[in-house]
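Consider the single chain below, provided in C-alpha cells and representing the form predicted alone.
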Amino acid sequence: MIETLRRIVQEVNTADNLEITLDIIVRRVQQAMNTEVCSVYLRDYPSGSLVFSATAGLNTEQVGVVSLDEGRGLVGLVASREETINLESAQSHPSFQLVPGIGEEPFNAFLGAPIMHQRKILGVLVVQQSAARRFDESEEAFLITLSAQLAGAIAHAQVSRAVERQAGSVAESFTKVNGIVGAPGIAIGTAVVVSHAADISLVASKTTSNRRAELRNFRDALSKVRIDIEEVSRSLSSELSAEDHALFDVYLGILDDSSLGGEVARLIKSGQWAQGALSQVMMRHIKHFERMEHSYLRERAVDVRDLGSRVLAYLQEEDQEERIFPEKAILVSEELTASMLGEIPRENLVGLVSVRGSGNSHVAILARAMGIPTVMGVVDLPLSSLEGWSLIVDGYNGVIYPNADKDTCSRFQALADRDLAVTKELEPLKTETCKTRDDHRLTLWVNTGLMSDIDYSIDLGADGVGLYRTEIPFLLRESFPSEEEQRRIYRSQLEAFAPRPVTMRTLDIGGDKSLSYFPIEEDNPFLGWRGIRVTLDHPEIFIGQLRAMLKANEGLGNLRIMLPMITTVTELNDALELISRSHKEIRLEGWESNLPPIGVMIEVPAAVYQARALARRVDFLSVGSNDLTQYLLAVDRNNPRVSQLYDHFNPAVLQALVSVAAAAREEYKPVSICGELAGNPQASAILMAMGYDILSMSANSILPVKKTIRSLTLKDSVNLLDEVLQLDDSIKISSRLNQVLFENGLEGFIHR
C-alpha cells in the first residue's frame, strides 16, 4: 500500500489544475481499492454546501451540478463530524439521504474520509460498493492516509483555479489567499515576479512585443548548451562505453526542433517570451516523466530539468535589458532574499509576497525595518500566473487579494489612507520624550542593519540602537568582509548615531540566515550550528569582527557588544576571553579604544533559567523576543503549518519575560528587549511594568509605541500586568490589551 500511496501522491502533485487533480484521485483510488465508486465532494465556503466535484463510477454529468446542503446526508455527516464513517449498509443509516441523479442507488457499502487542511474541512473522499460489507481496517487506513496526504495538493489546486479565473477581469466574488503576517501595513500595487537564477519551475508567464528577438535569444541559448554537451561528451569519450556515451546524443535530441526545442519555438512565435515558453514546455514534460511508474523513466525528469536549467541560464545572460518596474510594485517570489530587495528601486517598492518563509524570517525582519507591508508563507499562491496582476497585500492579517473587486479595493484603500493619517498625526511626537503620564521614562531604541535605516531612525527620535545586525553586511557579499571593510561599516554606524549608544550583535548566522559562501546545511538548523556556536568554533572570524568593532569605536565610545544564542556560562566565558584578547591586541597596535559594555542575548530557555548567573558576568541583558518565543513554544518560526502557534502573548512567554527582568534587577543590571514584541503597542505597557528599561524595535514602530506610553501611567501598567498574568489564554490576554488601547484612544494601533 505504501508504494501505491506514493505513486498516487506523486501523480497528484504534478497535476496542472484542480480538475485533473480530482480526476487522478478518483480513478487511482478506485483502482487501488478495487471499489466500484470513488467520489470527491468539495466544500463551497460561501454556502457551506458540499459540491459533487469528481467521480469514478457515478454519473459524471452531475459533477459540478449537484451539491449537498451543510450537514446533509452521510457526506455531510463526515464533514460536520470531521471523522471517518464506515458503513456496511449506508441506506439503513438514519442520516442517509438519496441524492437523485448521481446514480448511487445500487451501492450499499460506504466509506467516507474528511479532507482536512489547516484545521479546515476542504471536502470528503468517498468509496462505495454494491455488496453490503464493512470496509476492513487496512482499507480504512489507506483512505484516511491518502486524504491527509492529498489535502495540501487539493487546497493549492483550488486556490490556483480560483485565482487564475480572475486573470482576465476583476471577479465579482474575489479570491483571497492566506499566508502569514510578515510586516504590517496595506499595499496596493502590481505584481512583479522574481525568481532565483536558472530555476526552471519559477519563471513568470508573460508576453513579448519582439518575438523575433526572443526566438533568436532562445536559439542562441540552445546552441551554447549544445556546445557544452558536446564538449562534455568529448572529454568523457575515453571513459564511457558506447552505450553510455549515446546518452549525450539523447540529450542533444531533446533540444531539436522536432522535439522540445520545437515546442518552445512555437510558443515564442505565439507571443510568449523565451524564458516563459521554455519553462512551460519543460515543466509539462518534467511532470509527465514524474508521473511514470517505471523508475528509470521517472529519473528522466531530472535530465529534462537539467537541460531546461542550462538553457534558462544562458537566456538570463542574454536578457540584460533594464527592467521597467511599475510605479507601485509588489515583489513576489518563491523565496525572497535580501539581495532581491535591491533589484527594484525603493521608491517603486510598496509590498512583498513570499511563498516560503514566515513572519520572523530574516527578510520579514528587513521588511519591517524598511516599512514594507509583507505577507510570507503563501504556499497556495500560483506564482507563475501573477506577473502584472493587481494585488492587495494585507500585512496586518497575512492575506493576499489578487485582482480584487472594486469594493474590496476601496475598502483596503480606506485602510491604507487611515494608516497614512495616523502616521501624520504621530509626527509631532518625534521630538517628544517617551514618558508616562506619571513621568516614568522609557528608552526607545531601534533595530538596524541597513545604512538606509540611519537617518530615518534618528529622524523618528530613536534614543540609540538596541540591535545592529552585523550579519547583514556578510549576507550582502560574496565572501567574508575583511577586518578593514568591517571597521569602515561599523564606524559609519557608530558615527551616525554618536553620542547615542549602538549595540552591535556579533555575527548571528545559521537558522534562516545562511551565507552563500559559507553554507550551513542541517536537518534542524534552528537547533543546530548558529550564533555564538559558529563564531566560537571559528575564532578567526569572531576575532576579526571583534577587532573591527573595537577599532571602529576609537574616539567615539558609544559601542556596546552583544553576544547571541548564549546557552551556557562556559560559552559566555569563552567569548569574554576572546573579546579581552582582541582588545589587548588592538591596544598593543596603537588603537585608543576602551573596552565597551558587553551584554548577552536571552533567547533560549536555558538562558532564561541562568539569567542571573549570566547577568553577574556582563554589563547588560537583552531579550531576543522572536527566538525566545520560538524556542519556548517549540515552533519553527519559518514553518507556515505551525505559524498560528507562534504567539508572543502565550502565558509561558510572558512568565519568562518577567523572570528575566527580575534576574537583571537582582544583579542591578539594565535589561532591554528587542524583536517584534518590543515594537508592539499592545505589549509596551506590560513590558514597561515588568521592568524593561529599553524597548528596541523597527523604526516604524517607534512613534506608535511612544504614543502608547505617553497615554498611560506606570501605576496603571503595573495593575494591568498583574491582571494579565492571571490569564491563562493568549487570546484573552490580547483582547484585554486591545481593550486598554481602545480605552485610551489608541484604536488605530490595534491591528498593528
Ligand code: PEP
Second form
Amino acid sequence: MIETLRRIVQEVNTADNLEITLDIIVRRVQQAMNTEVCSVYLRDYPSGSLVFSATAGLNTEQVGVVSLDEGRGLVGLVASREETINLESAQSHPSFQLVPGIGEEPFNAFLGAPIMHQRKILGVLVVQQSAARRFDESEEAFLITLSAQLAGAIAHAQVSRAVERQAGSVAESFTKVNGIVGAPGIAIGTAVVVSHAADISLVASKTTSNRRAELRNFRDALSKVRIDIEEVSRSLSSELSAEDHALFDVYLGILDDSSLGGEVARLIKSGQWAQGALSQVMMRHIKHFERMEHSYLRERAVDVRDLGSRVLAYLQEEDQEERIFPEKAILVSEELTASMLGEIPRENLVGLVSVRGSGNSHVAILARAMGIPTVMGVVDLPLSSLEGWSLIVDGYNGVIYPNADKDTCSRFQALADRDLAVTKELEPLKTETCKTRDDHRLTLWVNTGLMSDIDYSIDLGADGVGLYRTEIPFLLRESFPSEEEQRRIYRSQLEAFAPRPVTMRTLDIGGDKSLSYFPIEEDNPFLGWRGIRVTLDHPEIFIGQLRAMLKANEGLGNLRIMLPMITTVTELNDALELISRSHKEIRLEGWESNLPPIGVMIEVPAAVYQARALARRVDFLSVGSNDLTQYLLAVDRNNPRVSQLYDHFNPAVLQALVSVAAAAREEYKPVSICGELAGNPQASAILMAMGYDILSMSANSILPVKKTIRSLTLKDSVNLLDEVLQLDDSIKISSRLNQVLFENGLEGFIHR
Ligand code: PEP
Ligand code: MG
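Form predicted alone already given; the form predicted together with the named molecule follows:
Next comes the full complex, and the chain you just saw is listed first.
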C-alpha cells in the first residue's frame, strides 16, 4: 500500500495544473482500489457548493458543469460532517440524492473521504462500485491516507489556477496568496522573476521580440554544451569500453533537432524566449521520465535535467542584453538570496517575494534593514508565470495579491500613501528624546548586521545598537572569516556608533541559519545545536570571535558582548570563562582593551525561570522575543503551517516577559528586549510598563515607536498592563492594544 501511495503522490506532485492533478488522482485511485468509479468534488468558496471536478468511471462531460448545493447528497454529508462515509448501498441512505446526468445510477457501494487542508474542507474524494458491499477497512484506510496526503497538492494547484486565470485581465474576484511577513510595508509594482543560476525548473515564461536572436543564442549554447560533453567523452576514452562510450552519443542525441532540441527551437519560433522554451520542454520531459515505473527510465530524468542546466548556464551567460527593469520592480524568486538584491537597481526595487524562507532568513533581515516590504514562504505561488504581472506585496500581513482588481489596488495604494505620510510626519522626531508625557525616558536602540545599516540608523537617532547579529557577515562569506577580518568588521561598527554602545551577539548559527561552509544537519535544528551550544563546542571559533571583538574595542570602549541561546548557568559560566581567557590573552599581547559589559539573551523558557541566577552573573539581560515565543508556544517560527499560532501577544509570552523584567530588577541589572516585538508600536506601552529599559529594533521601527511612547504616560501604561494581564487570549489583548493606539491618534501604526 505504501508503495502505491508513494507512486500516486509522486505522480501528482509532477502535475502542471489542477485538471491534470485531479485526473491523475481519479485514474490512479480507480486502478489501485480496483473500483468502477473514482471522482473528486471540489468545494467552491464562498457558495459552499461541491463541484463535480474529475471522474474516472462517470460521465466526464459533466465535469465542471454539475454541482451539489452545500450540504446536499452524500457528498455534501461527507463535507459537512468532515468525516468518511462508507455505505453498502448508497441509494438507501436518507441523504442520498441522485445527481442527474453523471451516470451514477448503477452504483451501490459508496465510500467518500473529505479532503481537508489547514482545517478547511477542499472537497470530497469518492469511490463507488456496483456490487452492494461495504468497502473493507484497508480500502477505507487507503482512501483516507491518500486524501490527507493529496490535500496540499490540490490546494497548491487550486491557488495556481486561480492566480493564472487572473493573468492579463483584472478578475472580478481574485486570489490572494498567503506567505509569512518578511519586512513590513506595502509595495505595488511589477513582478521581476529571478532564478538561481542555471536552475532549469525556475525560469520565467516570457515572449521575445527578437526570435531570430533567441534562436541563435540557443544554437550557440547547444554547440558549446556539445563541445563540453565531447571533451569529457574524449578524456574518458581510455577508461571506458566502446559500449559505455556509446552512452555519450545517446546523451548528446537528446539535444538533436530530431529530439528535444527541435522542440525547443519550435517553441522559440512561436515567440517564447530561449530560456523559457528550454525550461518548458526540458521540464515536461523530466516530469515524464520521473513518472516512469521503471527505475532505469526514471533516472533518465537526471540526464535531461543535467543537459538542460548546462544549456541554460550558457544561455544565461549569453544573455548580455541590459535588462530594463520596471520603474517599480518587485523581485520574486524561488529562494531569494542577498546577492539577488543587487540584480535590480535600488531605486527601482520596491518589494520582495520569496517562495521559500521565512521572516528570519537573512534576506528578510536585510530587507527590514533596507525598508523593503517583503513576503516570504509564499509556497503556493506559481512562479513561472508571474513575470511582468502587477503585484501587491502586503508586508504587514505576509500576503501577495497578483493582478488585483481596481478596488483592492486603490485600497492598498491608500495604505501605502498613508505609510508615506506617516513616515514624513515622523521625520522631525529624529532629534527628539524618547520620553512619555509624564517624563519617563526610554532608550531606543537599533538591531544591525550590515554595514549599510549604520548611517541610516544614526540618522534616525538610534541611541545605540542593542543587537548586532554577527552571523550576518559569516553568512555572506564562503568560509569562516579570520580573526583579523572580523576585527576590522567589528571595528567599523564600533567606530561608526561610538560613543554609543554596540551590543555584539556572539555567533548564533544553527536552527535555520546554517553556513554553507559549516553545514549542520539535524532532525530538529531549532532544538539542536545552535547559538552558544555550537560555539562552546568549538572554542577555537568562539575565542577567535571574542578576541576580534575585544581588540576592535581598543581605544573606543563602547563594546558590549551578548550570549545567545543560553539554557543553563553552566553554559554561561563556561562562556564567561572563555571571555575572560580571551581578554587576558589579548591584554598579554599588548592590546589596551577593558573587559566590556556582558549580557545574556533570554530566549529559552528555561532561562526565564533562571533569569535571576543568570542576571547575577552578568551585567545585563536582553530578551530575544522571537525565539522565546517559538519555544514557549512550541511553534517553529519559520513554518507557514503553524504561523497563526506564533503570536507575541499570547498571554504566556507576556507573563514570561513580566517575569524576566522582574528578575532583572531584583538583581539591579538593566533589561532590554531585542526581538521583533520591541519594534511593534502595539507593544510599546506594555513593555515600558513591565520595566524594560531599552527597546532594540529594526531601524525603520524607531520613529513609530518613539512617536507612540511620546503619546503615552507611564502611569496609564502601568494600568493598561494590569488590565491586559487579566485577559486570557491574544485576540483580546491585541485589540485592546490597538484601541490604545487608536485613542492616541496612532491608528496609522495598526496593521493587523
Ligand atoms: C530573537 O530570538 O528574538 C532574536 C533577537 O534573535 P534572532 O531573531 O536573531 O534569533
Ligand atoms: Mg534568537
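So that the term is clear: the rigid core is the largest set of C-alpha atoms that superpose within 1.5 Å between two forms. Quick caveat, the model's predicted, so the values are computed rather than measured. Numbering follows the first chain given and starts at 1.
- Core-superposed comparison between these two forms: CA of G76 displaced by 2 Å or more.
- In this overlay on the rigid core, S39 has a C-alpha that sits 2 Å or more away from its partner position between these two forms.
- With the core held fixed between these two forms, P539 has its Cα displaced by under 2 Å.
- Relative to the superposed core, K224 moves its CA by 6.7 Å between these two forms.
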